[in-house]
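Shown next as structure tokens: one chain only, the form predicted alone.
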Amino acid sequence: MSVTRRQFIKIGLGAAGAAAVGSGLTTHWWGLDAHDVPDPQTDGDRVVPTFCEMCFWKCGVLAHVKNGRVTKLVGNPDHPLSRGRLCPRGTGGIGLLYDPDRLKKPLVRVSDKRGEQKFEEVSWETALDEVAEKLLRIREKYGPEALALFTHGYGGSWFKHLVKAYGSNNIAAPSYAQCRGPREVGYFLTFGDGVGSPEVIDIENARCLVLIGSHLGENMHNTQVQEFADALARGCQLVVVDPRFSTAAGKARYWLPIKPGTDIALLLAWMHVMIREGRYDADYIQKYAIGFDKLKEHVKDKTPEWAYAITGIRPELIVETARFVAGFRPASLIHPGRRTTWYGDDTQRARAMAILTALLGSWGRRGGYLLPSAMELPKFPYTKYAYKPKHKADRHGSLYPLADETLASGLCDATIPGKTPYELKAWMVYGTNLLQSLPNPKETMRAIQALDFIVSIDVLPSEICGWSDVVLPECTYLERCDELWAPAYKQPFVAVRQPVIEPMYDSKPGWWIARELALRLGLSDYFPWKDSEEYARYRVKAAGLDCEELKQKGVILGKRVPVCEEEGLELRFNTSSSKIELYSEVLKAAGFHPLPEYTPPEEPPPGMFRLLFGRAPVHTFGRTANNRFLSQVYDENEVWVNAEALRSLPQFADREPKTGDRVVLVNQDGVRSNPVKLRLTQRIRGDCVYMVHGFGHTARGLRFARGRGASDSKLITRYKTDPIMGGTGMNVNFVRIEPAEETA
């Protein structure tokens, strides 16, 4: 099988830009006047390098500008993450920049009740004075820890600094407890390091890639998709474990349509086969790992026959795939996934994946997991934070002892009176729509109503803005400068985000908003620079780098050092034993099982399906559903349902449902979705349904996205909390399906 990078991205709906251009950027389509419409065929009279924020991969971008307007976005060939190419979302940055629904001026709530979405436009001076006055009052009355910051996006660094200077360390990103947290903790417990972002994986050199519920190609992380396509073209073999026949599954040697919630059982059975048959890397385990004998005993009875009764995967297929995956070690890569909060036992599932990685000998090996380095950028000489905050409010007592970041859901709980011993009184929300990113939206609304004050900083008028007291319009990433970025990566680099054009309307960059608030809060010593460029120049010069070269190229590459054992890297593990810990004494001491244990998930009630959700390659969560450019390709979600399973239901006995029909999903708590298109298919198991996350918006200001598709977030009224690190397992909700007309 051979597939080029271009072919694969096209398969993943990567032709979004071309499709939109081909349709014509009409004035009606954009909702703009004719002179406001950019010409996508124009190269521009200047090109400005920056990095993207359409998702949080941060690819290098070259922005073409003509007559003061951005006409085209392409990948920066010098940037290690974009390598000259952008994903569909990256090309859609123009759609965000020229979105007619953008926040244009500061807003202050005028209604008596939050959530009624009634605001008046005010000046920046009025809005900032209002925010500062409320925050000063909160600090005086309750102490600085009564303020929480929720943040998602690279521009949030300015507000993290502001809130720490104010005196609170209640700072959380929903991307931890609602997304990547379990894998970080699971891998850290095993290897002494997390997976990071970008993930430290070597898809480029993998000979076998295993995707366990990971929708690579639909979750469009640019670099990984390029490497994926290249690897497949070179003959890399693919194994996909997923209840749904995903885009990636269509290119797999093996697709295992596993019963949802039983992945740990399959992983344990794979370990059983590899250990029983001696197909693991014995030399690697002997040299680097401890606890193998205990692992061997633990999986002794986890036979393929045992797993078959749980997973629905035939024993002979479990044996065959275990041998297949082991046959390519150490370049056999178990992909760690991204959104890993599924069933509440997610840290243990991540542990099982990490242990399997160790058995394959692929940690620190080419084609497996790399151990990269980052370029050092000296910090700006800030004033030391004067206030020493109390404990964080996201958890109390012995709850979630191994969480290494603040839990956004925990801060929400701490806001509801009587729910925890600690009550928050004010929220600052930067770039994250909490009503879609946190489970159980009603609980989030309940928390918001209990607040004394809430302020949102955003580009678009999302739902959380409608629940705020003050809304501050930030300009887009194409109009601002943010922190320098120097991640740990196989090719070290430092990248700069710089303004491509001046801010439109009365929007402002985040650094300016944070600094102006600091001045009003008496915290000017913590923002001793006049602007973000002065701040960035100091750090670049202190690192011995050329500021003008960075501005001109957008990125400076560092010295590449060995990142795997084959390149001469000596493997070291930051665990207490300095070894790979197959058996975790840390977990045992905390009262948890030191080895992964399978726990059966709750079964769907009769006539109901387990609700699963994921991504579309042209959209980022709910952030881009209002983007007219990207929506030319995918403008609303649909619900995947097994055709035979649906037709067997009594409510469809007297009708012939077909793809495109509208249905309503009703969850186990009686919550109903908007009508959503039906996709009848054989590409999904009969016990679950699937939909793309981020649609069904209700915010009045999102004139394009409002009412399109259905919100999976609305249906996620239950979640199961991971007792190890506090992640919210959200694949525990069930829905029944009704014809849409029955709800009229």
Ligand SMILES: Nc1nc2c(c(=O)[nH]1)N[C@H]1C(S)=C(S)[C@@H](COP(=O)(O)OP(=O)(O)OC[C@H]3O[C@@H](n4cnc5c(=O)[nH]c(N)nc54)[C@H](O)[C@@H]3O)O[C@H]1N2
Second form
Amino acid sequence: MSVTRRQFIKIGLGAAGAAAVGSGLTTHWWGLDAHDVPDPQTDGDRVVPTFCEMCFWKCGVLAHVKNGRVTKLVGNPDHPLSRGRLCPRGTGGIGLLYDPDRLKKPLVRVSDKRGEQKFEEVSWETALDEVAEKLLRIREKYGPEALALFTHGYGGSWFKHLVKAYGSNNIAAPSYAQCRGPREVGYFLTFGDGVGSPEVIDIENARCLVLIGSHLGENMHNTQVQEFADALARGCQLVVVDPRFSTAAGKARYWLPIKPGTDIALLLAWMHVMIREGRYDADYIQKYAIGFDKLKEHVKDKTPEWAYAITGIRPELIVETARFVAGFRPASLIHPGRRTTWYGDDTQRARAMAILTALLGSWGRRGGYLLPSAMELPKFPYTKYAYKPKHKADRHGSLYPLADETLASGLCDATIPGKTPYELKAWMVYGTNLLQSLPNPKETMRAIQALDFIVSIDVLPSEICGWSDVVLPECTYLERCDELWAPAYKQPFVAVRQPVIEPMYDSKPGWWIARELALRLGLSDYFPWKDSEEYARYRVKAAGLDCEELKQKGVILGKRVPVCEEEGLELRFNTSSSKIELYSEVLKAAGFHPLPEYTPPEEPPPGMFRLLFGRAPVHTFGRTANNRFLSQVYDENEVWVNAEALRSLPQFADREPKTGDRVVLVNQDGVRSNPVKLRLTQRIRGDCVYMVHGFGHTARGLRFARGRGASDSKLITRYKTDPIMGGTGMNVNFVRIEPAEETA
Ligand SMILES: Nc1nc2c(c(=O)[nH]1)N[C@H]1C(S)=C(S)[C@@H](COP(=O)(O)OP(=O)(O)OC[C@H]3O[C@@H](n4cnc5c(=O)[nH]c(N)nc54)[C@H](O)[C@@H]3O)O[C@H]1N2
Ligand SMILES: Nc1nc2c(c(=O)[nH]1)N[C@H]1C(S)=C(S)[C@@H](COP(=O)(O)OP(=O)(O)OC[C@H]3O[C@@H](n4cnc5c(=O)[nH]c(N)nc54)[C@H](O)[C@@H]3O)O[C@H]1N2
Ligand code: SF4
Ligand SMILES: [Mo]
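What would the structure be for the form predicted together with the named molecule, rather than the form predicted alone?
Below: every chain and molecule of the assembly, starting with the one above.
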């Protein structure tokens, strides 16, 4: 192994962070008695394999248990995604399990108005009866489609099944329209296949990796970061395009500090150079692609000089990097990114990245994009859903014709009276904190106030719980069994999540909650098993696999089949032409530009900065901000501001602003942030600022996280919707910076 665990963590954290998480420092375990704190160094007397839910990558975990307490979580060496290592957040799962603020009993709202966070504890009987009664009434009065389910996270599968059985297909996650959506559609239009999750990109064998914004190393998807560290160690070249000097930029051969929102221009100019100089893979294009001549014509005038004026990147550098990137093809990997909802022209940017990938011949090639397969796992033989939903409420008419999943933002809109032809009346919310993850939280609050009923299922008293009528406490992933997991991946596998310890307090596993509701809703046919283990056993046996082996190892590997041309795979494209579509007739027919076109983003007004945001390596969105374990490393966010740009502002003229000072961000609509720490740096352009998403919590029950740092979500009062698929571009807000007045 070329990289040790310690080196691996360092990529994301720097040495100090690695030391804190690695040693399991427990001296600052805020809010807990010292004797309650497990020692994350201790081996257990029992080791239970399961998989992680600290983010959605789902790495294989070996959980150590001693005297009924989970003492440490380590990576399962047999699991293809963890390969024996977890990211810091995975290790910090103990901080969620033993979070003193966990939801402990079902809650029912007692205040008149939603959002006042006043509840009383009730029994499960009472809570479940209440939810079922409300849902039955809604169905009777408005029909089943008046119910929307928002769900994120693996445990959500039971609730999707429940809501489909109930009769609604208004089911969405912010991880589509607020995250991967534009990328999936852009790649699908080009190759006939989305990128999917986990992304099957071959960083392991890439000779050159190009990161367009994607901030790997801060974005901590475990397997990718491991491969990334290994790749750098063996000399893989790195090109980073980012207005900010990210952690990855620090390892790069080239860092291109692009003007935000102008990446399409750079990508077109790169294509221009590669085509003009014959540096693209002509054989591959000839064999597999259509529309090359039109592309060639389209990029003819997209010269490096043209792009310079737009992107701020010197023409010589554009030429040099185009040659550099092309020099390693086909093992020259344009990373597809993940949160691609930036400026509203995002599907077109994803298209440009996909087309560039085609020019490099790296789709279906080693060191590029691999074409994975999944293990076959027969479905549980459920009764067919009886009800055929008439419509999806997330969009209407000819809006967003190429969206291929439901838009969470669209369901929110459909709840606001008069905003769309639909009116949703009830929300069920599982594992998604919509007040932080949908843009413009005020609109989300408006929608919620208009509902007849809202129930949330969560592990912590997050903001969304504070806005609910009923809150159902789920136990954490370490205390439950969920659906089996067998994704398409270069190494096919099936993994099991099983309880490491019994559910604490009065919390219950999601499968139990969904089933109890089903029984009360007259949907027992859809939950014919007695528990999730019986369900999982059925599927494992039907696949001809050994349940005991799976329980014991946590994962069973399938047969590895060829995943790229070099291994003998024949490339096929699921587009209507069965070819790579450089020029998209589908886009054209839908009234969009068939080739990616640069559209200028709106400029920040004088004295204001574009607000950019991203990830901290030790946190997942806002869901870990209350995690005392992870907060030892990073307990509040700060705002990155270019030092010169800040000092030139009149409001800072006679102050000596320095890192650590508190400032307030005020956005274009006058919305103010909490006072947030300043990070003065040269490592970001002067036209934008940057902060980590997920801080500035307001939920009363999050006793640790509440009020720490500032919320990017609050400042995202506007967004630009991608006309192709409805993704909400959120990098379109501007902020002014004010010194925070000293308060007592
Ligand atoms: N530790 C950790 N890791 C995570 C997550 C987490 O919560 N915590 N979440 C996971 C999820 S769901 C996702 S979607 C991913 C998100 O991770 P990515 O897909 O990597 O992130 P983005 O939010 O798209 O990009 C943030 C980066 O884009 C840069 N950027 C902003 N505007 C522009 C621009 O106009 N052009 C260019 N070239 N760059 C720009 C920012 O400076 C920042 O470095 O992370 C995943 N990994
Ligand atoms: N402003 C802004 N908005 C964003 C982003 C951003 O960077 N900035 N990122 C976007 C992206 S990329 C994504 S993918 C989405 C993600 O946004 P969401 O889908 O909202 O995801 P999380 O924030 O992880 O949701 C966390 C909720 O799940 C709860 N939870 C955690 N574990 C469990 C569990 O085991 N069971 C249950 N029932 N609940 C659990 C947490 O307590 C919390 O309430 O947000 C998008 N929205
Ligand atoms: S990447 Fe980290 S947090 Fe996400 S599943 Fe893997 S170990 Fe858990
Ligand atoms: Mo995401």
